[in-house]
Each structure stands twice: as structure tokens, then as C-alpha cells.
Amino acid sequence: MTTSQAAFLKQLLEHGILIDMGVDGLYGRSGVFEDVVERFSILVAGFGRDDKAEVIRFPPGMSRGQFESSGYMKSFPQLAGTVHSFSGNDHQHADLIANIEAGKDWTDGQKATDVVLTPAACYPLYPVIAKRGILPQQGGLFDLHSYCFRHEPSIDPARMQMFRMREYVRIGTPEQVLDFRQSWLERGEQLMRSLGVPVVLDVANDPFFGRAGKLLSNNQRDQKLKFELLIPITSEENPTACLSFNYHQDHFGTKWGLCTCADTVAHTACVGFGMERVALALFKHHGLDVTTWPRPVRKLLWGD
């Protein structure tokens, strides 16, 4: 943990904006923090309103079978979170209680359920849309918002294990999804600059696992499949990705059998907003007292 990360986290906790829960990267949120997140979500909806996206809200868990089919474990096994539950008998239950009381490991009797924690808001979408059949000529556009989980414990407050992601997802022809991504590259930067925070748009890559992951990361960068909007939160040298703009090509279309009306494999793209990260960026650059934030920012968020 860097000094700046520790200092900012301490400020957030002392002011009650975040609430310590005893696990790195897991925090309660105050009413003030939640209000900022909600106001920003409304602002995002305004920027996307004319697109008339279909609104879908999924729970923070998804089908284990669909998760396995998605291929997520091939690329990001280190980030996945599965839901386990006790399924033993009375004797095994007694052992479990005894282990807890003795401070020993009690998880051996836990078995994986059919639920996996959602790693990104868009993952439950693709099999749902595939069940609908062939896409209409205009393709599909969806507005998603979900809690997500990634196992990367950190004391950096901008790197939470459980966080909210708002996404707009475009499914259709390569031309349709690339036009969508370009549009949101421009709108996303405009949106964040209007909130008075410093931003840098840069080519990026996902944290693919292992040696093979390095090749995937290089390919992703070389093809400019992923861009991130970076804002300094706990480090000026290593700003935090608060928005991401991703072109998946036909990856999910092939996985789930998504087809266009021209009987071709559909391509997908998404723009993702890290809701907690954006809120933290606003607190970092405008102060911990929202009543003192710059007037143009308050007008955008609260209508003051």
C-alpha cells in the first residue's frame, strides 16, 4: 500500500464516507457516498437517454453453468468468486461448529452451489439475449447496472472487491458496435470533463492470467480493443480506470450463438462505468464535503 492510498483511505473512513468491514476492499457506504453514486447514475442515464436502450437489472449472482460456458475461468481464474454452502449431516455440522469455536478452518464441508458472483454486469446478458433468437436488423442495445465481485483484495479504496458497474452493451454487426463504442468514447470523456476531474484516455488490456495471458494482453492492446478513461485517485503516476470501452469482436457472439438478421455471428461492445471509482474521484478532486463542491458540478448532479 502506498502512502497516498493509506492517507486517502484514512480520510474516507474518518469522515464516515466509507465504513470499515474488516476485509481489505470490502466497505460499507454512507448515505452521502450513495447519494453521489445515485446522482452520477442519473447523469449517465441522461447522456444515454436518446439511445433508448432496453433496461435490464440482474442480481449480483449468475448461473454457474453459464459462468463456466462464458470462458471466464480460462482468462481470469484469479478474480472469480463462487458461492459455497454447507450440505452435510448432523455429525458434520457438529464438526463445523467445533472447528469455528477452536479457530480452525471450517470450510472443508462447503460445496459449490449453482450460483457464481457476477464478475461484470454484462456477463448474464448474452445467454439471455441468445435465447430470444436472431437479432432484429437494428441489433440490440442494453442498459445494465449490477454489483460485481472480483477477488483482488487491496487497501487501495479505488480497488474494491465488491463494487457496482453500470454498462451499456451493444450487440449487432461490427459496424454497429464500433459506431456505438466510438460514440461513447466521446460522450464518456465529455461526461467526466463536465464534472471537473482530470482525465486521460488510453489503450488498455484486461488482467489475463498466466503466460498465455501476456499474449492476449498484447493482442488486445495492439488491436485497440480496450480503452480506459483514467482519473488520478490514489496516485498521479498510476491513475485509476473509471470508465472502460471494450470491443469484444465476435467472442461472446460465438460463445452464445448470437446471430444477426443477416445470419452472421454478432459482435459486441460495451462501455462500463465504475460507480464507486467515479464517486471516489469526485471526493478526491472536489473534497470530502459535497456542499463545497464547485457550483457547476453541484448543478449537474443536484440541480443546485
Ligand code: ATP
Contents of the next structure:
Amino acid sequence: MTTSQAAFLKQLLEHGILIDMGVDGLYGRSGVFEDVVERFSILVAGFGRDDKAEVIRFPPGMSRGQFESSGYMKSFPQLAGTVHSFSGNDHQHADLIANIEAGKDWTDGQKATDVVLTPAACYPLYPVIAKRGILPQQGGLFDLHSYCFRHEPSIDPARMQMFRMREYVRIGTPEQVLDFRQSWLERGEQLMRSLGVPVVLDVANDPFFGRAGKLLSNNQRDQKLKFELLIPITSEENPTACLSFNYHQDHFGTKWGLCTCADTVAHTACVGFGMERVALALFKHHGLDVTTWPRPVRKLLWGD
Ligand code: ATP
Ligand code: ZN
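How about the form predicted together with the named molecule, since we already have the form predicted on its own?
Expanding to the full complex; the earlier chain stays at the top.
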């Protein structure tokens, strides 16, 4: 925790832009905050319009079976959120109520349901596309937007437990997906610069768990598989990743049997926009009152 993180969070709460819900990283959003997120989403859609991506919206939960197959628990067990529910009898119900009333742990009898909270907007997509069969020769391009969950409670307003990720996902040959990623690296930077915020592009890695994870992180960096567009939100020295550009090679293609012709495994890449982080970056750089934001920024977002 840094004092600047706590200070910015306090400001956001005092101005009613975020609303305290009693848990670090879980907030209500004001109408103004939501308006910024929506306007930004429309702006992104404008940048991507000519690509004619297929729009798909998933709920913020995915199949536990598919989540298990995705391998998420191997890489990021610390971040996952699983949905559990009561499925006991009258007697167990009475115990549960008694435990709650006594302030004791009541969650012992909770059983895992078939639903897991979506960790990244693209996770539910791959099995759905695999089920369709062989992809057309030109591959596929998808437009996703979902609330995601990651168990990383923090006082940093830019590190939430529930937040939205807007993603474009490309499935195809290595050339197709790398072209896609390159085009969004350029567009993403141009898009954020046009909104008047300072940006830095850098190589990054995912927070792979444990000792084996260190190797995976190093490998990801060495091969430049992940880039992030960083914008200072609560610190100049440690700017926040607001957009991510990921090349998964054939990782998901192999896992899910994605292919563009019978015996060639498809490669995949995704670009992810952290919607809350982008909104927070705009509030940080242009002020908490959106009516006083610079004219060019207002024009881009609200058309005025
Ligand atoms: P970080 O390195 O900061 O943990 P990440 O690189 O793991 O983020 P990705 O997995 O690439 O993030 O997720 C895509 C986008 O979702 C990120 O670029 C970021 O903008 C956003 N994001 C990720 N985690 C959070 C979070 N806890 N709160 C808000 N936005 C997030
Ligand atoms: Zn993704």
C-alpha cells in the first residue's frame, strides 16, 4: 500500500465516484464513472469497427469444468474465485444459521457449484469457438466485454477484485494473430494519447504462481509475449497497466483443439482494456469533475 493509493481512493470515495462496499477492491460506481466507461467503450469500438469482430457477451461466471481444463489453477491459483453454495439438509441449515449468529465460520458446509468467476474476459471464449469446429481460413476475431474476478484485495483503487475487461481476441495463423497484436499495439497507444494521458509501452509478465511460475514469467518476458500500456495513476515511478497485448502462441489452440484447417493448431492473441483503470487514469489526469476535462478529450468521449 502506498499513501498515494490510499489518498486517491479517499478522494474517489469522497466525491462519490466510487462507493465503498466494505471490502477492499469491491466498489459501487457512480453514474458519472459509468458514463466514462461507456463512452470509452464506444471509442474503442470505433477504433475496431472496420475489423468486423463478432460480438459475444458472456456473464461474469464460466463453467467450472472448462475453467479446470483451461489450466488456470496451475498458473494463478491465488487469483481464482470459485462459487460455492449451500446444499445441506434441515439439520445442517440449523447449524449454519447458528454459526452465523454466533459469529463463527459458517462456510464449512458450502459446496463448489459448477460456476467459477471469470478471471479474464477471453477464458470462456476458447471452448465455445472450439465447439463450432474448424475455423474458416481467415480465422476468427471476437469482441468481448465482461466483469472479471481476481482475488487481489488492495487499497489501490486501480487494483480491484471485480472489474471489467474489454477484449478483442484473434484466432488464426501466427502471422494473422501477430499482425492483429501489432495493429492494436499501435492503435492502443494512439487511442490513449488522444485522450491526453501519458503512456509508456513495456514488456510484461503475468503473475504466475510459485517457484515454477518465475520460470514462466521469465520465459514470457524473454519471448515478448505480453506488452502493457502503462499510465501513471497513483505513482509516476510505477505506472499502472491499463491495456495488455498478449500473444498466447498455440497455448489455447492446443488446449482446446482450435484449428483453421484440419491439422494445424491455431494461435491466439488478445488485447485487453482495463475499463476501470482507463477511467481512473482519466479522472487522475483530467480531474474529478468531467465537465472541466480538456475540450479535445470531451469531444472524443461526448462529442461536444
Ligand atoms: P497487473 O499486472 O496489474 O496485475 P495484468 O497484467 O495481470 O495486470 P491482464 O491479465 O493482462 O492484467 O488483464 C488485462 C487488463 O485488465 C489489464 O491490462 C488491466 O488493465 C486490467 N486489470 C487486470 N487486473 C486488474 C485489477 N485487479 N483491477 C482492475 N483492472 C485490472
Ligand atoms: Zn485475453
